[in-house]
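Take a look at this one chain, the form predicted on its own, written out in structure tokens.
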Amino acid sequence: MVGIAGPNGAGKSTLISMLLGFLPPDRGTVRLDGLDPRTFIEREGVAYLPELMTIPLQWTVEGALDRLATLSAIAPAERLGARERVIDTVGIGEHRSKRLKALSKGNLQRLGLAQALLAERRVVVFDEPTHGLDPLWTARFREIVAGLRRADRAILIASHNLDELERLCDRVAIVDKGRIQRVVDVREAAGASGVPRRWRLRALVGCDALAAQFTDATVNGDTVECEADVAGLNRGIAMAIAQGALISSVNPAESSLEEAFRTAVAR
């Protein structure tokens, strides 16, 4: 599960659209299993799911979904069950009968969802995936999406959230000025304890105590902002309780992944 991370302009869409097959590259090639991406998709299909869907608003739910089941190439004698499968799936069942034009931004980011989730497909692609969705929503869609992990699948998700990312990708290519600037790998990053990073520290007791710990440190109210490692913090932490403060939370300023991502767009 890779994911595509990039500020707006960055070329994240313009990648998408050449690996869809929309777009040609005007230099090199883009491949997907060795094939060029129309060929690939003629084959076997993509799972897409675009930052915004343009269905005719005058269909149902329903009806979108048989016209799309069809448009998938799912055999006749499928298309009710794997119809009535992706409506269980996000959850919109007592929406079946209505016209799109009639339904939340949610619920048809929701609709988005089970069109792309209609047939088994070896390549997902997800544009902006959350964009639209509630909180709970967007937890669902976490589940959903580690229900896709396959050994033979490749999912792609392009996002603005990047602790959307964090959680949910192995890697995630930073994109800047149509180019690859870094590319992170999310469990390795965030386990990487020898590097100094920022941390946002609360004291009910002993706020200056603490501060005192730690060189360049900030002190808000009962909130200390630090840097150092972890074997450095976990020392300064150490000290303070010594010295009786109270520590309640201890956690970084910023995700290792927004960290990289700041980093790379800067350069």
The other form holds:
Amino acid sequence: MVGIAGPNGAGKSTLISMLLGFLPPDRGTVRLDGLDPRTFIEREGVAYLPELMTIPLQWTVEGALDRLATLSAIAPAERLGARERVIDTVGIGEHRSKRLKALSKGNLQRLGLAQALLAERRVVVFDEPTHGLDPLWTARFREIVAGLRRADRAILIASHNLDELERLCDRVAIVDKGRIQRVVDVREAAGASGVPRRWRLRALVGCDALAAQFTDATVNGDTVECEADVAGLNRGIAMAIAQGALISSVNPAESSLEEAFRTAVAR
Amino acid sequence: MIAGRPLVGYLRWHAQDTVLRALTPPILFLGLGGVPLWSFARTAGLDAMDRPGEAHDLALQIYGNTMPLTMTLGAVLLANGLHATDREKQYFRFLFSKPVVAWAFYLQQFVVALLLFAAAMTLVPLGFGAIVTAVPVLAVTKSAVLFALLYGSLVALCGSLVTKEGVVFIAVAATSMVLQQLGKAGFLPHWLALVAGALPPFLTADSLRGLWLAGQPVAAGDIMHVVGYSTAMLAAALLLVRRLPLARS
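Please could you give me the other form, the form predicted in complex with its partner chain, since above is the form predicted on its own?
In what comes next, the whole complex appears, and the chain from above leads the way.
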């Protein structure tokens, strides 16, 4: 599962349009499984959720899913089952006979996700997938996407939401000014212990003693912010505890992906 | 390869999407010709309109003026916005992330629209014949197919190039008709007459319709000219759908 992160106008959606054969690249070639993107999609399709829900608003929820199930080459006998399955998965049963113009932004987004899940595809592309979803459905979306993981499936997610990408993806490509600036291995970066990073620690007792263990530490109430690698952090905490400090939480001040993003798109 | 099957299943949706456009001519005919015919029938009587005489001639005159007008307007509206709207409103993102060949999708849509238009147009002489007086039916059906093919393929070609294809269509159609009229009357220099001859054959199609409706023989070469020209425009439109990027305004 690969994420694409980048500031506004970085080229994330353009990259996706090229991957789907909707736009030609200025230079170079794009291949999906060795094929030109359009040829690949015309043969087997992709599960695609665009950033904007651009479906004719006079269609009904069921009508839209019936049409798109038909275009997805789902056998007639299986279309109804596929439609009901995705309606159930994204929880839009109560809206099934509504026209799309009557749906809220979040429900439209859930419909977009539903149509992408109609058929089993080897390539899955989600562009800003949680745009407009409430926190409950954002969490549900993560469960659904986690359930799509399969050895023979490539999943690409473009998002502004670094936390979401960090939770879902194995690698995240940071795009800026139309180029991939950096590819972050999320699991590796999260586990890297030798790299100094900013930490945020809370101490119920002995906040000053804790701050004294680190250079450049700042204290704000019961919170200490400092920079250290994992070993240095542990040494400092151990020393502070030995001096009577009572520490209630230790967290990175920012995620490894946020840090990588900040440095990659620094202007 | 599964690209052929989804389109067959989508025929009903294409029919549903184009049926209202196809029904425009009979509705227009009812609006434009129905009111004068109805008021005339109230004074002269329907029976008089079905017998040789002044009332009959007047009813046929109303039909003869209104039917070609509605056919022409209907043919223009038929293909207007089909591909360009999908592109402009980005519907293509949903349609063509599925295993569907875009040009085949639009070809099927065009054929369905053309057949529905011809069927809807045929309702006009059938209805007129049933209520007022008998008129040729097959001539209208043939003319409707020819007009839908010529006008529809030009609109499709414009729509594959630009978003505001209606404006381009009107410009091309008006230029063609004016130049072809002037050329026919011998008012154009040789080179401009050649240009006029190379433009879409609106006058030829008009002449064919007139001859068919009058029950007179037509030249096969003229039919070939209109059908061939239209088919070439449609093929060019579909080629552009295939070659040009979908993600453009």
